[in-house]
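What follows is one chain in structure tokens, specifically the form predicted alone.
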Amino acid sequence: MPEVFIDNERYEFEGDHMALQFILDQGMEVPFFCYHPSMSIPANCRQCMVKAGQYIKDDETGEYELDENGERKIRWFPKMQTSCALKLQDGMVIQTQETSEEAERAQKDTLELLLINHPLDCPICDQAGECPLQIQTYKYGPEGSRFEVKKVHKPKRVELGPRVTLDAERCINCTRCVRFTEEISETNQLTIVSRGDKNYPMTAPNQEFDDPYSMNTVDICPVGALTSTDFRFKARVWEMNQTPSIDITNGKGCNIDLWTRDNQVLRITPRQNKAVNDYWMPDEGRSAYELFNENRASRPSIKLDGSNQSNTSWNNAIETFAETIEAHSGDDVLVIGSPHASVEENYALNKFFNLLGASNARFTPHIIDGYGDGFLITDDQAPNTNGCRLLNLNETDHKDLATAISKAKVCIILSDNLVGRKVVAASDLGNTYTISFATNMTETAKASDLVIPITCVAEHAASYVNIDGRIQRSFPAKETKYTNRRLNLEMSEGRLDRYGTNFDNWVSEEHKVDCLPLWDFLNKLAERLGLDYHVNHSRTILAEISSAIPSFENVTFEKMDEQQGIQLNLDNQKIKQK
């Protein structure tokens, strides 16, 4: 087999690699600016330059050649090679920063380079903290500059696009952006304008940036030249929690992460997986950290004479709903789960509700053709469509839906804005008492009679099947006003949190929201009832649904987390995918 020795380890290897890569699949470093693993290989930064070579092999006898000292001649190349270009070869000998004081030197004087006219502005540098520059010029750059010139100065606060702002004297120009939008996107928004050091990256004269995923090239960029607009000066990134999460504003399920600072999502960036969305998503699924702290259904709320909406406590919206289901048979209520809920939600309503002899739940799926690109921006724009069908509730157009609420004398909904996304109007929902089970007060909660409002996907863990049939989680990230990070052992804590008081203004009360999660509802209402229903964690209720619906066999949370959620069987299901 193959082999390569790195700063004096041998590695066997097969097939095709390029030495950084290899090297960083090791577990090893070596800096770097302008790689990156899904795009192009430029080779224009010159920071991970390698000292290469080659052990000396005889032509006729195959037989390595030896030293004095029995050890294998090298036939070094005659200059630095730049790992991320460099293919390995079999007897190819590497030696990183780490062995050889040449390639530190390499790297350290190219630092050096970059830093001329790069800004010293980290203290009011939105990338501070978590800056490849700033890590690299700590690690492997100079200990000063030996050029004291005046630096050029380039345009600053350039709004390229509604979602990315650019100021081009911190570019240092590794074209990331640029390739992006050439190789991933392919919409050829950007390009390098200008020459020497002088240039920088640009849109056409009166284009602007408005990629759908324009975003992304803020998360490359390795220095704070492109920033994402509304995220701007709002916090730092020691400040943040990071949760991974699931990006719930369409079918895709991109893998995400959660940033939070005094329980309010600030931010959403993409987290890798292969198997999803490669280190990718589109910019709409960032905009759902308004979904998260905005407009959010926060106690609950009832209508009293047909009037306006009012506040009312958690025990009389539990007596309320249990008088409504008393005073009615089980054919009178229609449940009507959602794709826009998770697997556990909907498993749960429909269980609860069957044991009190209402028909299966009812979903109608979030589809609009036409929307969907081909990558990550699919027509369906609900996460857990698959989920509902996989769960075996019952799939229901448009008229069907509308038919079955005006027969139905009470109607409970899950977590579906129904209304606004018009599958029926207000004024269907007027001869029938509403319940929504709500996370945002959405025209159908406020079209509903009794509204409970639930936690959403950045306050629970629960899981949800993509448009591919891929089952993933997420993770709590925010607390509700019954719920504490430092006792709930999935929630990471932050420095804020552990060292933040009522007193701080970095903490708040007001940004926790007065909501429970839906099994922990269906649990007070069920002891209200006598019913025999209890769980105690949506884990419970998807060992419950692995072990009861064959579809689900052998899901666990700690699965999904092991492999970036887990591939299910979706032979027996109509899949809807553009």
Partner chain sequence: MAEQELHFTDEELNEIEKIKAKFPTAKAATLRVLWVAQKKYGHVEPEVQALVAKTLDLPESHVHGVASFYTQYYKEEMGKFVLDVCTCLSCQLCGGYDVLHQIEDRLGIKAGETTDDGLFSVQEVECLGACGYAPMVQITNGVYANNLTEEKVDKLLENLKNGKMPEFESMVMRQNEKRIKAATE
Contents of the next structure:
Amino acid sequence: MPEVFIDNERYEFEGDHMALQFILDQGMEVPFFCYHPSMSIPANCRQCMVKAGQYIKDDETGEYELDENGERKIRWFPKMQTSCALKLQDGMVIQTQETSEEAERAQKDTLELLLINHPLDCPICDQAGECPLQIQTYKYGPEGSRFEVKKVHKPKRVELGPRVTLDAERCINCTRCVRFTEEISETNQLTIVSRGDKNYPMTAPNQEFDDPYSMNTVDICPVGALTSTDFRFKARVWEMNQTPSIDITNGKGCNIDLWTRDNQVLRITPRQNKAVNDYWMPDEGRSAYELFNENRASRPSIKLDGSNQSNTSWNNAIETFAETIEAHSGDDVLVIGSPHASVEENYALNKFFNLLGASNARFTPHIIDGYGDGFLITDDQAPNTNGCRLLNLNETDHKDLATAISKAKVCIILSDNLVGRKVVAASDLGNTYTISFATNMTETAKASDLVIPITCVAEHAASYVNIDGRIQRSFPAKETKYTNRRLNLEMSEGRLDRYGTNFDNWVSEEHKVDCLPLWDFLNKLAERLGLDYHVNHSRTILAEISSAIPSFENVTFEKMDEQQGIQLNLDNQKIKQK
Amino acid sequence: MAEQELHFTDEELNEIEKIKAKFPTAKAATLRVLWVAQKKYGHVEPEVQALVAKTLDLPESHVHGVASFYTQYYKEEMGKFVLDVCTCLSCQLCGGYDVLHQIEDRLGIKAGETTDDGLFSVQEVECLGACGYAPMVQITNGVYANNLTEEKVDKLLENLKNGKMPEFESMVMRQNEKRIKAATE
Amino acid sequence: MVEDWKSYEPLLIPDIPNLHKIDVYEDNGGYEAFRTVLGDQDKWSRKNVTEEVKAANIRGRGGAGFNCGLKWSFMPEPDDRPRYLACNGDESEPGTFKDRNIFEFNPHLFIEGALIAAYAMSIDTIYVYVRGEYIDWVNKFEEAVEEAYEKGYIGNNILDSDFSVDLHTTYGAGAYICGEETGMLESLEGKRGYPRVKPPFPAQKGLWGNPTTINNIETLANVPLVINNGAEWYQSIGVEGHTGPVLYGISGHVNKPGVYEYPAGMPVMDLINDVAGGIRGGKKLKALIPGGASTPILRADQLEGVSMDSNSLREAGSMMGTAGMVVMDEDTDMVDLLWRITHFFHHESCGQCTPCRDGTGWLEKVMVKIKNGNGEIKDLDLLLDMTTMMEGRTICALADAAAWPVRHTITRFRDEFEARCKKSVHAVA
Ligand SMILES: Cc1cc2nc3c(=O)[nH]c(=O)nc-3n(C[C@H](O)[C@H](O)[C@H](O)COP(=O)(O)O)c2cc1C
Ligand code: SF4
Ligand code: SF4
Ligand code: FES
Ligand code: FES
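Target state, the form predicted in complex with the partner chain; input state, the form predicted alone:
Below: every chain and molecule of the assembly, starting with the one above.
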């Protein structure tokens, strides 16, 4: 097998590899900026320099030539090589900054040059704390600068589009953003303009950077040149917790991170998953954080007289719910599951009411034809349509659902804004007693007689099956009134959480929503109804699903975590894809 | 200038088709079509760039990036005569800066500016490949005026004011005596 | 060193009036080489043409001095992909103004050379890329191309052979970097002239990803001479290691500046004193930049016995470059001169890669400081260190070209630079 020698260690390799990626794959490091594994390699930052050469092989014998000390002879390449663009060859010798002073010096020099025209305004820069330029400078940069002349000035605070703001002085011209619009989103909205040290990225004059994927450029910009207009100046990265999750705004299920501080989600960024979204996500999915913070259903509410809802206690809510159920036969109860809710919620709800004699839950997919782009934006507006299908809920179109509602005496809706998305009109719900399990106070929740606030994807661990049949899961990222970061081992704890107390002025109790996971509420309801139903956790529900439904065989949270989701077999379910 | 006013004539479109035929891609024609547009409008301001992009069916950002990279494209309206004064190496040695300062002085503007009457713009430029005939000036991306002296510069300005462009000057190798003779006869 | 140069008769631009007209060119033996090759394709197989040109060792006249035939031999075997010859007429290196003479006075010699090159490398399309400022020369050249098309030297089944090739002329719009071969390819593709990372080399992946060879205009103009007279004859012109006729562009403080054609290996002092008529105003020679702005400057005392060929110039501490010789008299201010050179490279850096984009600007800004009398001795050492930070670390050789003049002008005229500096406030007593 071909071999390479990196920092005096021997490695075998097969196929085509560039040195930088190979080195990173071995868990070692060479600093870099312009390289991105999913885009072309321009080798323009010149940061990833290494010293490289080739052991000399005798053409005839194929043996390595030795010097007088018996060491293999090396023919060094005449110049330093950029490792990102250096293709591995059999017998190649590479010395990184770890073993070569020349490589170390070259990297230091490049950093000094990158910084001479950089404004060095880290104290007011959003990128600080997660800035490759800052990090590499600490690790590999010069002690100080010898630059004592004037810096180049360029445009600052330019709103390139509705969501991205440019500070051209911070730009290091790595062209990642431009390549993104050329190679990934293919809108070609950005270009580098001007020449030499006046270069910076821009749109065409009078054009907006409204690429539906524009904010990915903020993520991949290795400095604070491109920032999120929305997130600018909101928080320092080191104050936030980062929790893995799934984008619930469409059917793709982009893997994401939720960034929280004081139990508010402040931003959403993509998390790499080669099988789903690679490094990217649509801008739309990023604004979903508002759903998690604002207009939440908090404390149960009830319609007493007329159409006015008012908050009520959990006890009263449970009592009202139970009395309603007791007053009706199972036939009169219509259960509506939701492609917007998780696999576990849909299953638990359906099972619970099956036990009470209600027939199988229905659900209505949330599809907008032609909305998708064949990339990460889908016609499907919900994260779990296929989950509902695999659970064998009854897929029902708008008309049939309206009919079913008109026939039912009690209608139970699992977080789905059926009114808002015009499946039914609020008036359709007028003649049945409507109970909504809701994360947000949507038109549907507002039109309901009883609203039970439940946790959203940012507050619970639960799974979702995307349009391609991949099941993936969320983690709790923000606390509710009834959860506690320190006790819940699944929750991440940031610096502020660990060292703060309730008396600190940056801790606000109101950010904790007064809601329960659906299954917890059902436990309480079961207790009141004397029903033999109890689950501890979404994990227990999934275990039950996995043993009960063949499509979910062997599916566990652990396996999803290990494999970044599990591909389920959609074929035997005859599921249509959108 | 409103966008809908801008368009190429059939004749220009013909020329553009000829340019496109030289290359396997429409993109390759970008530089040349910017030239066609600049010849027509005298500059490649944003609307003109947009016209070029539309004509070639290319992203406007691409055309913008190209237009801003190359110095001969006028990104804004310039004077009727643009005087590109070479001050680079050989011209610097032979008085290129004197020529520049003389022109600035006579026209009352600095390099990078345009006279109020819109007649002249002056720019300092890099080597134009006429180093043996320094100092020299190129006029509006066209003809070269070589071996300038103070008198020649004044005469040049005077002529331009009267709408008279200098003629192309053949710089025959001194070794080509017959050719020089033929040219002067 | 060439000694009998006084009897030399120009070959690239012979003294024949109206030679740019195809009839005159033909009357004087023009297109004979191309006819010979196409007429006897057994003797002149594609491989044999390449071998002959390689044996002649035409050193590339674009600046790097690479053996032309050897470069041709790097082209892969023909497959179903198109193949290109890109002729470099960007001519933007300060001090260089030779290729335009070929366009104006002997365009068919170059066309003929390009056609032979295309034949030898099985190329189907030739592009001639000329700097945009040379629009007048482009127009003249295009007339010649049209004539050659009309006479059937370019086009399909040329001279009834099975060889077909097209030749397209196009031009840039003001960017020195488009003379760098891969910057030129990008520009030909209609883009910003950003040089490409190599490998892959143009012979593998050139224009639109296809095999491409790049040659300078003057380089190709030498090819018909080799075919007509043989590699051995060609090798007899000039000196060992650097042969053939060279268009010397002489500018600066000489009495008779201009382009002159003489063999490679001309004695430098003969070129300055005899050919170019000596220093203006009877002044003394101070220094010479031998081959365009990027080649290291030589002091007058370094020029003794030096000739214009790669070996001799390398020994003297410089390079042949484009043979664009810039001559400086005793009054020349080296600080001003170097500042202007740094300004040029700062202005022309494409800005793609860090050491060049930021380094060229830094060089110029420190030079401005020194020029204005605000420099300190440590700034000179900083400049020298910066040349190390830039050299050999970039995508293309522009950064090297910017670094060399700084390094050599400062080291070779250190006294002058120090004299312009303030006494350092940090100086240790
Ligand atoms: C910054 C830079 C500018 C260059 N400019 C030119 C040029 O204007 N004309 C030219 O023929 N070669 C130029 N070259 C050299 C070309 O890259 C290339 O080596 C040459 O065109 C090859 O042709 P040759 O082998 O026939 O000389 C330049 C190189 C660099 C690095
Ligand atoms: S804005 Fe950021 S991503 Fe774009 S070129 Fe500059 S540094 Fe790179
Ligand atoms: S060395 Fe300079 S000119 Fe060449 S690619 Fe890099 S920035 Fe551009
Ligand atoms: S990462 Fe290799 S040059 Fe930028
Ligand atoms: S230096 Fe002015 S034309 Fe070359």
